[in-house]
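The chain below stands alone and is given in structure tokens; this is the form predicted on its own.
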Amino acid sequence: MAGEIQTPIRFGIIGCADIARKVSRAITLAPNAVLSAVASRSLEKASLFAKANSFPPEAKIYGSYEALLDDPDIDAVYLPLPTSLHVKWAVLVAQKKKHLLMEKPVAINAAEFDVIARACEENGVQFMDGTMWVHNPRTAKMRDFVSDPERFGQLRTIHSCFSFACDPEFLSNDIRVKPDLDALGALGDAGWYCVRSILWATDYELPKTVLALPGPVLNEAGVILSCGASLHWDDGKLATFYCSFFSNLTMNVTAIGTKGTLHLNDFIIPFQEKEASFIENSQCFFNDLVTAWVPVPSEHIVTTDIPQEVCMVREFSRLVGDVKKGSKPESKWPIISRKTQLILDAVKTSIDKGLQPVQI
């Protein structure tokens, strides 16, 4: 029925990672979701997390992940555990028939992710990774531009960067620098977003060849702290990205077509929560004296009532609601996650092989 109100999807959160604070708030703000439980390996930690993040009083607190998964009242699980734990717990989530919203990177490699995706498929549960920016209304507006043959033309090249400067404490102790927890380091944490932006711009067409750029920085344990790569398509499209734990906070994407250019300076986390902008130029050239651009590039501001992470939770919950009514899970999300992971794997292989090109 049109306008039918969906029963809120009941979320359980496994693990009290920092990012879970943001997603807890998103679940609270989403109109079709509710925080129903949180689990940590210690009851006290789970209880403190629930209090600090305004869980409803009826939310359940669990001192083990298994206990939450055994709760028949939980529809979906948000999983922000370290990457090395994803395959074990994601498979269990799926086997318990819970839908899965999981942090990125989705796995240590694509073979591990295939185990997760298969478990979700066999158990009929919806999978989505936690890449928030693709759900921002701005992203749909940018898609309109890059898909327009008159304004943008054919895509030729994409350049993406995500960096943030980490302090010595982070570089020594954060899970993202530990080979047994998040072995992909900056490539998995920051590079994931760059790769996703490149795939987004190419409408998820995988490149033929991936080549790591010179100068990757690894710590003593072999975890990548900074790296770059170039991606090459058969039709001549080229992309590059750079991700780093050493450089100033930067989140840029530039996509250049035969007729237009898209610029974005805050693609992962908008400068402001309720509005986001992008700059487009189309068929620009110089004026007669070559002292100015004609026409001048235009800035488009897209406002949103709800932040992008709430858009993500709302969309995931909508899909879960559809599955509960008998629809099949939306397959595009695991496919996109797998393509992103495949490129990460190729970059890491290229680095491990002394910057050799890797075929996808």
Given for the second form:
Protein chains: 2
Amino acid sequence: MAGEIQTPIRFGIIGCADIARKVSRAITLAPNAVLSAVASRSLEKASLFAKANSFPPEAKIYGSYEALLDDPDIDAVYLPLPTSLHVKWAVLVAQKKKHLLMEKPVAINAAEFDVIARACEENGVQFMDGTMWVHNPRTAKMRDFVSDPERFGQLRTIHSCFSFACDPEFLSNDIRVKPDLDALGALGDAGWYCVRSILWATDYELPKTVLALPGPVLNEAGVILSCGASLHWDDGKLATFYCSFFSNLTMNVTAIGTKGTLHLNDFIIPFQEKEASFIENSQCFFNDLVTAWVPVPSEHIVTTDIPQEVCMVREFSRLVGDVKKGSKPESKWPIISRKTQLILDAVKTSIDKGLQPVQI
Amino acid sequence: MAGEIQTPIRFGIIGCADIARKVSRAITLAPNAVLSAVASRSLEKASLFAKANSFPPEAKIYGSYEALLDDPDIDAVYLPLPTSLHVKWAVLVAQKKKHLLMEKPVAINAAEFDVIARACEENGVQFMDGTMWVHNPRTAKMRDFVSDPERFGQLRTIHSCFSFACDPEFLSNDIRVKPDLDALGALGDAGWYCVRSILWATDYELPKTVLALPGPVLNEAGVILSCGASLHWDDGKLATFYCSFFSNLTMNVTAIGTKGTLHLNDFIIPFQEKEASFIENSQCFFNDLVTAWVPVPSEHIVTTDIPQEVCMVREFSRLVGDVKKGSKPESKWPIISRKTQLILDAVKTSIDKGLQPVQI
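For comparison with the form predicted on its own, kindly provide the form predicted together with a further copy of the same chain.
And the full complex, kicking off with our chain again.
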């Protein structure tokens, strides 16, 4: 019913990863969510995390993941564990009938993700991955643009990059360079966002062919530290992306349609929390002597009352609330996660096969 | 000698292409150049062109290219003819001891360009191609940035795109879709700039491998209308580019180093004549919760007293003046042209061979 106040969705957090700090704050700020518990393998670590992240005094602190999962007063679990642990814990979360908000990459490969998605489906719980930028109000405005046949036309190409330069400590010890933890490395961590942006721009149409580009860098354990890839669709659309742990912090997207171009340099983390922009270039041409543009592309500024990660928690909680009232879980989110993972798998396979094209 | 006033270089223009209007104005505006003659195969066309483009009253009008080349009062020739005619006329220009400013692409392939470059060398004349953006003062500021080991570090990747959406009339009749005129099509016309920007960013280091990406579009005569490619260097650098006659007007460059990122959306034709900018992203990171950037990337605005095509004419004329005073022609320019052409050739070969990698 319109205007009905939803009972806040009670979140438990499993694992005290750095990213969980940001999501804890988002749960606190979301109008329909509440921090109810945190679990770590160490009670002390969980307790310190709760204190440092403004958990309410009534929040429960658990020294084991299982204990949190057995708590009947938890509706939903946020799971920021290393990727290799996802399948085990996500399935348990679902079996305990708790809704699942899980960090990306969602799995080591699509087959493992299918186990997770099936567990969620069989247990009637909502699944969503932790890709925040798609929930930014800016992204909805970008969608208005790229779906406009007059302003943007048909998508022809998109390039996306996400890189950040890691220090030797990260490159030796971070979970994202460990084959037993986040085996997809930079592809899973940074490439995930690039692939998601490409899928977003195509309205989630899977490409036909994926080809890793020359020069991927792997560590001695075979974890990808840097790579690029191209994706190709039957109708001629071409996408390229680049992700790396060795290059300066960059998160650019350029999507070009037959009639318009979308561009932004901060697609994953907006430059500012409360305001984000993108460049719309449509129906621009040149002056008579081709020495300047008329008109110049325009910047669209979208103000956001709440940060994008809060939008994510709010949307997830809204869906959970609907399920609690009898609706089916929204299948869009696991479908999008799976498509993203499928493309990561294909890039990895292409690299493993010496840069051969891989059919999706 | 410092402060010496150079006698203006006397330009003749061979062919009344659209682009010659812009360059005529640039010659008029350059302090060390003067419009002395124009030649067309039609005397009437040449006469109309001279009138429409503010040629001085004393400028000579020729109804044949040969007549202009025989004029002893011409120092330099600007040659905007279709690419397939370059080798014939450029060699004649050089043999007549006239310096040569020639439109891009410089030839149908590097072998043809070598004939041109050899003719220029043997006759002691200056060669320069008509790539204007490299002469923009902004480009010098961009060079300061990308060559700074602290602000930019080592280049890791660059993506460049240049596209514009052509109407059916262009796609049927423009010289750039005709195999006997500009056989390289979009690759030669638009891809030239992308490749040049990639070479610029690498300080003109040739890649080891060039690979055309899936989905090139060719017309029935085999002329490329749209394509993408990746370039790879032994040290792991990766470049990608996209050029097309089917996609909205876009001219973006993103170059990412180990410590900095350069970005601009108008690298070929600046949005405005007298002012141009680029984004420098260096030493940016995030706030504590990774919800915003600190600091945000900065925009560098470079004001230009004269437009970039005038800078080009001025620099070319300066070099011609030096040669007239006894210096050797500056070899940098034909070297850069040849490298650009070599990569275009490799992309074309890769497409012709079914997207096989091509070693440079």
